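Presented as structure tokens, the chain that follows is alone, the form predicted on its own.
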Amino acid sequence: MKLIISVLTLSLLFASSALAHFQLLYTPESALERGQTIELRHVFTHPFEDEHTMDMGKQHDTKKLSAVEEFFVVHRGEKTDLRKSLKQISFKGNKNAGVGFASQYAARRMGDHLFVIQPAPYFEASEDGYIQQITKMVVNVAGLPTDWNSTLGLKAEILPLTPPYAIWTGSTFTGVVMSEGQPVPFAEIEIEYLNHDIDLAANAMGPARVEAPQDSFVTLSLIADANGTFTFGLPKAGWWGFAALGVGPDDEFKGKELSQDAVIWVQVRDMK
């Protein structure tokens, strides 16, 4: 009961600050026919409306940005640290530019390449608190499933029960919200569609693809069940982000409130 109350309290506290804030871990294609070197971008943004691009690692007590805490990939159960591959960039949204990162990765071997980035907590001045989104994304090579549903024991994690790179438009994605390897009951989850093409050469967001009929359609939401499990129907091709709010064990950073969230990105494809 204490965990449930903590989750709901943090979710409400950060409703306005975490609303539409998503740590993006982007690559153009998650299902590769053959091995290749891929481009990745790491940006803290608003994927549907692109109303503001945040500086990753922004702190309240210094003008310096804190470094990414973890960035790694898991392939066939083997974990590889990728932090040295990160190159700081200025990423240009349609309203402003923010500090993010670019990286490359040699996805050569068949199977799943499960990426995780844990940025330093970001200070949201409007709420006088921090947000940290521990984010997952999977790239598959040649259709061989290996690691996509691995439980990593992260402080905040969404365990996919659906391969996140093999989803047809109109089907569903199912996941389990977890904290340190244990399901989180009744977790609050926000969902957004990446409503813009990303120009990798320019490190910039393109124009919006669709327009929401009303604000409640920008950031969709649902509540996981008593076992931390949720299912969501995916109506359009492209990248979709799922963020479980305040589910991590850390609720304070530098003396201020912290919402430690779990994020996963899934890619949806049209049948042709």
The other form holds:
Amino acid sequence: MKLIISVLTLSLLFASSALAHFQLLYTPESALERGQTIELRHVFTHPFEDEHTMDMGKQHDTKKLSAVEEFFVVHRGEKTDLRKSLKQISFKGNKNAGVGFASQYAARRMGDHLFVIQPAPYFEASEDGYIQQITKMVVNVAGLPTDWNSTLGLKAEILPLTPPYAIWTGSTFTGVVMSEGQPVPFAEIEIEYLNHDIDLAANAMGPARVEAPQDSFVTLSLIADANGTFTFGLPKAGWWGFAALGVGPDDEFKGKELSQDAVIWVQVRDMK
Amino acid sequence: MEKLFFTPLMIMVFTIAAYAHTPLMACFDEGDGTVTCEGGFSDGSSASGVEFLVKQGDKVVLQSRLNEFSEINFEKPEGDYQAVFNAGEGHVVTINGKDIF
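Same protein, different condition: the form predicted on its own was shown, now please give the form predicted in complex with its partner chain.
What follows is the whole complex; the chain from before opens it.
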């Protein structure tokens, strides 16, 4: 009996740990004083521990990686396809390298530039299933709010109720988990801190900034309320990722289970 | 009587709204001898029709207004200049030409 309980406990622990994947959509600075060309990196990783960097688009039935399904920006309500700007890279994590992408974008005009990437589902062998994280990130130019609060009607989406680029350390971020434009009640949300500097020139993760006192602090979690809304206090400057798990309508891919998740990244600043 | 009461109330509301946010402007060099400036307010409201000036010292070399998209394009002056977004007292943004690129 003890053995059964132990196995079950271990299974739960590994399941929980294995779910802490985050599609990173990174740029160094989300609140720009003026328009400029920005660097973006797209990496499927574990942002706190960086214990493994995944190959984006990995499939179970072929060695060929599947292409990114969508990558676009919305600015003043206008959507622009950016898939052609993606250049495949080998991104070096602290433990291994994985296939990701680099891109550049001319964030020239004043206002919000709302980025969305929808990678192909990724085959996670340890779960014998696929994960697809539809990911948002917002860059603002010169302080004019335009698009950050737009609902895009994505299959899985976190609608921010706080501008994701204007958050002081110690304040909060509020969002609504949505699927195809409708709130998702009691959605399960995982939260991780990007615990490493990213070297854009080397396409590499730097060393860890902080150490978790215990595993519970690596991937934090909460449950949205009956309206899909959640609020989380942000204790440290840097990038924080929120992932609402399995909220999209697609639950199967190539005959295997699919978790279609919504991810949003927010950047927190110290008051100096 | 209802209308007479309502109108001053609405004016008060709009006056408060107009002063409760920060004026914003960003400019960039188009690389073709012209400069584009965009204006707005921190609550996202339009700056269409707001006065826009280009100054060289105390001399105003261009006096115009932002268009329906809250922007303006003008020929880049020779030498030092300032782009000025003038939304009224306490709501002025000035950018030096040397900071526009």
